[in-house]
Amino acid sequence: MAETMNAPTRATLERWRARMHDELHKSVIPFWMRHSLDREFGGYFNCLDRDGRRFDTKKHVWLQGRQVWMLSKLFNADRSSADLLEAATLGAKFLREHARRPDDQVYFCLARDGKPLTLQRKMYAACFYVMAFAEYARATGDASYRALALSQFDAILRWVDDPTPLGKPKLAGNVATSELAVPMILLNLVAELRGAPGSPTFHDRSDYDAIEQRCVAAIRRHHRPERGLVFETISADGKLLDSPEGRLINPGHVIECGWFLLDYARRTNDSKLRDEALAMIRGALDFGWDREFGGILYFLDSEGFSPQQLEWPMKLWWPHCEAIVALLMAWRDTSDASWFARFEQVADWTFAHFPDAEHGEWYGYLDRRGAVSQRFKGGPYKGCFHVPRALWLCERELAAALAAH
């Protein structure tokens, strides 16, 4: 990354802020508001073709939770839109009625009417249940949703220490591992449960500081600064694993984790952690950027072997979304124009390839050259989350920069 560059002009910042705002409010959110709301059974249709037609009526719980969170977050940012709150309520009531089992596990997928279809041996559906209800409680003032969020959060904390209730027994041949996804999502969950410091809906709990500190320490164990890499899976005692899983690098995941750390470092005024987060973001982008075709590769092997994941050379929507957020935060936190130059590099590629000007929203899956691979706008893993969250956060970062310009 070049060290000396011209700072972005006010006109440049205004142009990007307007672009983020218009993409969010004129393309992305209108797509989901038009096509996803199930007013008969509640919740959202999340399997949507390019033009918004439903190709499946299954409702994936982690995407239901993400959409409740996103709509509630947008409503809380600007309480002039009753439509957003009404749409959030459709999802929140559906989740409350159907998503959670008596043993605290949360289903992965439900039928249109809410009947359970599948249960994963993972905690991520439960995590987005927590995020959804924490933000929806702020939107409505209904404390019962916050109580449900906290109850589910406590269950998640138990599963982190002992995942056997999720159907993941400890088998004799398996090495105990640490997965990057666990501490990073817990760090984000605590931030969401707390809310904005100083706001009327800020909440604190006696264990939040300790949980965050434990998460940060766990994330740091995955980082190898001398190599500029963050590994997805390491041994429980912090050692690298010589296996495909142990060599796996997911640049988008590292970049997302990096901005979670930047957010935490801002709140705690931790300059050392900020610098480490910046190094993680830089290393992931340097390693993951496709120098031949542009864009961020999905998976890589740290030692140059072919990744086992057949989709490894694809360009997916969410790593690019996380990158533009992380790079704007990095620029604001350092005033180093080279971060803004990298933001424009990634954002220009992203806006040239993912948005659909005809039908709205973004494609999610491109081949290595940047051509659309799957045309659907929503499926089991893509919903109303990464794109609108990134646009909203980027607009917020740019607005703050303009206010201080």
Contents of the next structure:
Number of protein chains: 2
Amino acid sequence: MAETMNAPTRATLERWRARMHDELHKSVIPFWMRHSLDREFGGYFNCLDRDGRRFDTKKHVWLQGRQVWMLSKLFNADRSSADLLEAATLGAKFLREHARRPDDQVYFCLARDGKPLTLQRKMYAACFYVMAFAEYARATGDASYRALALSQFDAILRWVDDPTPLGKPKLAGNVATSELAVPMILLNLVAELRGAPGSPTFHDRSDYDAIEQRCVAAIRRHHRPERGLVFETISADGKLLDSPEGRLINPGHVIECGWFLLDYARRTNDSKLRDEALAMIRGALDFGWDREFGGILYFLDSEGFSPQQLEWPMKLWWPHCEAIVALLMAWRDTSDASWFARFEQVADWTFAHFPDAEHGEWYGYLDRRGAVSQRFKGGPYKGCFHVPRALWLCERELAAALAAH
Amino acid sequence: MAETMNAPTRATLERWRARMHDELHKSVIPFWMRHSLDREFGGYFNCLDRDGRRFDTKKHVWLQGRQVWMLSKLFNADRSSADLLEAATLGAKFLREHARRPDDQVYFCLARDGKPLTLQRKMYAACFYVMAFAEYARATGDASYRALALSQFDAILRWVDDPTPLGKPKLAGNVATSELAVPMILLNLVAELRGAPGSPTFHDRSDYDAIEQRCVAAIRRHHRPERGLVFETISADGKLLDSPEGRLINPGHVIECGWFLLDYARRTNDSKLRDEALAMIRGALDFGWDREFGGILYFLDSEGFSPQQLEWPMKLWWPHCEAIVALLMAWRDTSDASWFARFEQVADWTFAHFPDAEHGEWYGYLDRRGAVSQRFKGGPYKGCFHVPRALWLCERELAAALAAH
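Next up, can you give the form predicted together with another copy of the chain of this protein, since the form predicted alone came first?
So here's everything in the complex, that chain up top.
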């Protein structure tokens, strides 16, 4: 967009803030509070149809952990809602009792009663366990949860260096690679363990700075500024790989990573890193925005081949959630109104297509044209997380902008 | 369709036969012969873009085995093409050298040079290894390949009874289930090991009859005639499961299973089984046919929930391939012209949407409206198999019908 942008008016900011607030507190959180709590066995039902009806009783650990985190976070914001804390406790106790094995691996999916169903040979379930307990410990002051988070975090750090215990065999043809997801989620985990500035947390680890610096360096190796692209998978020595995995671009992931970096750059006053994060966000949005139907495409191949993922052209809720957060942060960090215009472009499309005014919460899976493809509100990978986190963070950004206006 | 159908005319049958023949020999097989043969390392490139250009050099074992099988099958039909046999040999030697481990597990994916890349904790790669070597042994008379097929088949039979060696852990919440895919592929494997009646094969196993009977009984337990549905996953004791897995309907899979049963019923003159297979095919097509845009939907939930598979509304090549085979067989087995009408409905949609007249072969992945979603001709799950097998079987059915006309 070449033309000079006008800065958003106070009324515009107020309107967006009210929209974020209302969507969060009148539609999204009520949906989960009404339909997801399992008072019989603990934990949350996370497979919920459009109207909240359960279509499965499985409990996916990513989403159990993320919901504990989200509810604790919202409770911690003003510590006024006993309902939120009680709901967070329901999930935290269930996770504590059932999710983790003696060898520190965390199950991917549990039965309603907590019996294990599946174990992935990956570390992500463990990451959401850490997030959950770090924030829940802050909500309750119960240091035993904090200790569980920290010991699990140590296991994750060990797996980053040597994933053998996760059980995925190393075969003769495998080349060592670096996955964007790993430094990205670690960077976010450290931010969560640190807690918000001034929050009642425990800044007791001397190695946080070093871990963060290592993560930022690792993320930057995935960025090719001259192409405006961040690659999901590169070789361990930092080279691009000419294969579908090596050419894979996941714009939503890059945009989410971008705001993790913006957040870190804010805390460390690193304007060079901020500018690189802005370039990553801009590049991902330029590459991933669907000029034909609007919205952010899910997967692309950097060289224009068809992605192997059958769902590549779909519009998923979470890249749009991450984009509205990233764009508001980019605008606040630069005072450049073109970022706000970009925010409004994405937010308008997002609010026009994802929310379900009738039953609350947002649809997760739209086809390329923006029609609902999967009507459920919660499933194995969608729960009480990206939507409320984005609404909460957007409201916070807008409130800060208004305060400074 | 209630109205009385007219039997197809001789000219109609001739026209379809010519179409199947030309598509197979002028478009599909030439594509693979031109683009897939790796004369440097052996085996086949199976990741091929629309125009045959390689977008990856990985070699997926399902597709290596299937291509060996298909080329051997076509060679065996008239034993005239030295090129086909030579191409089959390229794949057979590569598979023999690289695919199987000392413990009988078969890799899922190999690097170009044959080094192992991935191993699934499933038995399907091993099944295509058996198919390949059974037919290749018939093509060459080389009994060592036959011996490899039989020893691998024995390993598969052991895994059916006890999958522990495949390495998937059994967790406390898991309930024992029966998967349609297992008896279905075993039934097909026995047919392949037996070989076509009169072919130079080795009917040396006394247990084929018993295995087939066990498979047929197992498949029938997945069928609920009163609902017209065949469920992919049921409990080990034959009950429906109220979960997304338990409600999953894969119409293409049921239709493919249907013609495996028709083939078996022909060989055993079992008219009761034939009628059940016809009911399965009819039910799957009624349930899976997309009344809005045409074509067969990929996945459905028996109770109308949204399937969790993001690709559920896509139109994939293979269910359509299996359907045209099944419908021609159904027509030949019943002389009921309504089956031929159904064949023409599906075949018309299939030929209008999948073939690529410019570069040969068929597209594999269309969106719900029938537009090309993935332009590649070969990928991790699509190779030289469903399209040529269907064209070859359809031509055979039509030739038999014409001979009897």
